[in-house]
Structures are given as structure tokens and as C-alpha cells.
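A single chain comes next, written as C-alpha cells; it is the form predicted alone.
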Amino acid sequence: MQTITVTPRGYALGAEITGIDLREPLSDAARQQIMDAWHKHLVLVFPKQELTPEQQIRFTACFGDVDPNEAAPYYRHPDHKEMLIVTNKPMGGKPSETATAGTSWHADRTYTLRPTKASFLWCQEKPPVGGDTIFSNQYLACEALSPTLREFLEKLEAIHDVSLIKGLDKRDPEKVAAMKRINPPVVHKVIQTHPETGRKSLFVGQRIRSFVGMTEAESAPILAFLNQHATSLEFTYRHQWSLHDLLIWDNRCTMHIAVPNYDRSKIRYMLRTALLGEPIGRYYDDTVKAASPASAAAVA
């Protein structure tokens, strides 16, 4: 029988999850208490996890619907269409176009309608100094925001662009021209209330372009704001990774950064498979066809 251990590893967020072998199959315990232990701490560790990416498929399967990925086709494992790479390893003789990834904050595929809901990260090689990934807590930082300031953005809707990835401009042009078709630009509120905790999170990041109804340049000092308090020290955990560590993430209160202080020339190689999201976004342009090939991937 398994004896799942908590620990927590930060006072804002973030738990260690040990006594587990994600190898094996989860038992309904196992998957309530891991679930349990998410939704209180946001991000879950689970150190020293040896997995196959069938058997990380499965495990990302045990929790929701496993993104098929087809908001962004082209970096994906050869054989696991639910699973992208993220590296600075060169692939097929040719530098990663995922080097860069990540490295703004975010929450996952916030520039889709059905935003992550869930991010699963495993550490294959990483560099002996660095790569660490800083997360942030979305309700604390929500909570802490003067109730006038609450209620003049609940009524707030931003305009989220996946042409604003940072990196996106270095990557093959094709592919992001696709990536641009596949995902036009879609609208989110900026409070949300999380579907299972019912608690209220901010729901920002370095992606959105302005808000509905306001102009760039009225956008641009309430985001500048409102991205510098969401990532305030006191709302993060910077996570250190060791080889083969497991994360969970619940992008739809948090969001998180991959921090480049590494040596390049060192190799950072991680599998990513997630869970689909519920269809919270809108297009923000109303001639876009929910029935269209490019929009029908989007929310595939």
C-alpha cells in the first residue's frame, strides 16, 4: 500500500509529494490525496521519478483529458503527440526552437480557449548550475489587492496573443505564421473563480496584449502593475531541479517562469504533458469561426 508524504517546500506554494512510484498505477486513495494536496499547495514535487513517457502519459491521464497538443503541433515528441519537448538540445541537427520557452511569466496556452488547466514537467538532463522555474501564487495575489482596485478588474476582459511568446520572432517562420492562424488572438476575464476551490486568482501575464475596450497605451501601465504585483517575492516558489523530478502546476491560479541563468552550452531536457482546460476565452475577433480547421485545433 502506498504512504504518500506532504511536505511543503515554500509558504506562498509549492509541496514535496514522496512514497509514491508514479510507475505504478494510482489507486483512487493515492489520486485523492495527491489531489487534495494540489489544490492546497499548487505545485506538487515528485522527486526521483524514473518514467517512460507512456507512463507519464498515463499518470497526467489519471487527473482530466490529456492535451493532444494541437494548439502548437510542431514541437512535439515523435512518437507522443500528448507530449512537447522543451529543450536547448539540438533537434534533428538543427538548434531547439524551444531553447527560449517559457522564459516571460505565464500560465500555459492562456492564447487558446481552453487554457491549461494542469502542467505535468519532467526533468530528463539539466545543467549542473541553474534552469531553476519560479512559480506564483494567483489567489494570494488576487487577496492582496485593495477591494476598489478588485472591483474595477472584475469587470476587466484582457486580450490574450500567442504572437507576444517571448522567442516566438527566433523560431521557423512557417510555424509560427501556423501557430497565428491556429491561435487568434482570445479574450479572458481577468478574475477568475477557479472551478473546483471556488476561490477568486488573477489571471494575467506577459501575453496579453491590452484589454477589451481600452487602447494599448491605457492597457499598458495597469498590466505593467498588475504583472509586477502578481510576481511578488512573497507570492513565489523558486523551484531547483534535480534529475528526474516530477512537477505538478495548477495553471488556472498560478503562473511561472523558466529562468535562464544557465550555461547554454549545458543541457536542459524536459517532457511536458498537460491537461485540458475548461472553455472559459472567446475570440476576441467575432468574425473567427468556432468551425473553422484553425479554430477547431485550438480547442481540439
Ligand SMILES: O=C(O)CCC(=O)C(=O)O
Contents of the next structure:
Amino acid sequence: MQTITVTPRGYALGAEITGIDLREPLSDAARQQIMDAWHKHLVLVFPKQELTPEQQIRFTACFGDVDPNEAAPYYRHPDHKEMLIVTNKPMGGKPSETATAGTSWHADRTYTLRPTKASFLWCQEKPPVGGDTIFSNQYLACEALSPTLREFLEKLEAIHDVSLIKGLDKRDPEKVAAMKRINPPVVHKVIQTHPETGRKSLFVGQRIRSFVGMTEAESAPILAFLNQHATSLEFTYRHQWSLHDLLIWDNRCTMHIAVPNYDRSKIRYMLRTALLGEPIGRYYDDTVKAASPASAAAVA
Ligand SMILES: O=C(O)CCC(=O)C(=O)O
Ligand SMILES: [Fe+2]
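Switch from the form predicted alone, shown above, to the form predicted together with the ligand and output its structure.
So here's everything in the complex, that chain up top.
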């Protein structure tokens, strides 16, 4: 039997896990070791994992409820609703709509009532250089704030809006309109307590429109400060992808950004699965009872 080894890749967050073949069934002991490393390092890198989509989905399912991607039904793998394709590779003779996915700082699906718990991103094809992803530790960002500002932020709620996803102007307008119908704006606390570690983290990002009870003009400078602070270099780990890396990150205590620092004539092709998070927050417009992904998707 191989031994799992955990080696930090970054000081703020990020560790490499070796000594495990993710195609094999996961033992309880290995699962626990991975969970412990994940809670400690927040982003895990599993190098050289040559996975099929089925194997990636099965591995994802070992850790929770796999997201069927009803919040973003258009960018799914044709054979697997649990899998999204994130690529600049033209699809069906048209430019890819996910080429700009994740190119502003965010945690995944914060514009829903079940923001993503964990994302699993696997590199199938990559440009010779660049196409990095940067992660930032939001526990550290929260802990570095002054007590006075923290006290103010403890009471603050933010409005997360799907229409602020960067690059929507380059996507099919009908799909974008349906994405907005499926995902009305939601409200989440700016400081969250992690349900597993009990630690507090900053929960911000570039998909926030404003703070509840404040105007956009009042919110803007506070939001700009928080996003700049949350992504300070000392809180980050920059991942330079190798072919067949699988990364897992915790969206409840990190943010990330895909950096378009590569030759766009070269293909970057990533496959993504995810776990639904705990139900938190509420719709901003409290007359919205429940989003109806099926009916909204049918329109487009
Ligand atoms: O392509 C990447 O590096 C990350 C894209 C992203 O934001 C995601 O998959 O959640
Ligand atoms: Fe993302």
C-alpha cells in the first residue's frame, strides 16, 4: 500500500498530495487524511492523476453532494451533468463561452443559496506556459482586519449577483438571460463561520453588487478595499498547472482567479466537478420563493 504524503506548496495555503491513485476506491483512512489536509491547507494539488470523467465524478462524490450544475446548465459536459467544461477550445464550431470563466476574484456559486463547498478542477490540456490559477486564504484575510472593522463587518450582508460574472458580454445573450432568471440576487453575510473548522473567514469577491441597507455609492469603496485586502499577495498561492493535475479547493474559506496569461491560440481544457455547499443566505428580493432551474433552462 502506498503512503499519502502532504507537502505544502505555499505558505498561506496549498499543499501537494502524493502516494494515492484517485482511480482506485478510496479507503476511509485515506479519505480522512485528505479531509484533514484540506482543512489545513485549503487547496490540494494531486499531480499526475489521469482520470476519466466517471472517475473524477466518483472521487468527488466521496466527499458530499455532487452539484448537478442547475445554476449554470449550459456549460456542462455533454454526457455528464455533474461536469463543466472550462476551456478556450471552440465548441460546436463556435468560440467557447467559458474561455473567460473565473477571470475575476470569486468563490464558486456565491450567487446561489448553496454556494459551492468544494471545486475539483482537472487539467486535460494546457498551453506550454501560463494559464495559472491564483488562490487566496480568506481566514487569513479575516484575521488580519482590525477589530473595529471586523465588528462592523460582522453585521454586514452583501448582495451577490450572477450578472457581475466577468465576460458575460461575450456569451450567448439568451443563455445569460436564463442564468439571471435561474439565479436571482442573493444575500450572504460578509463574515462566515466555517461549518467544519469553526474558523471565521471573509466572504467577498467581485460578484457583489452592494451591501444590504447601503447605496451602491456607499458600498463601492468598502467593497473595493475588502476585495483588495482579501487578495493581498501574502494570502495567496499561485498554481502553475501541470498536465493531469487535479486541484480541490474550499470555497468557504478561499477565493480564486483564473489568470488569462497564456497564448490564446493554444488550448487550455479543464474539467470541473463540485460539491453543493450548506444552504445559507436568502434571496435579496424576499418575494422570490424558489428559483426554477428547469423552467428557466427550458426557455433558452
Ligand atoms: O480555469 C480556472 O483556472 C478556474 C476557473 C474557475 O473559476 C472555476 O473552475 O471555478
Ligand atoms: Fe471559479
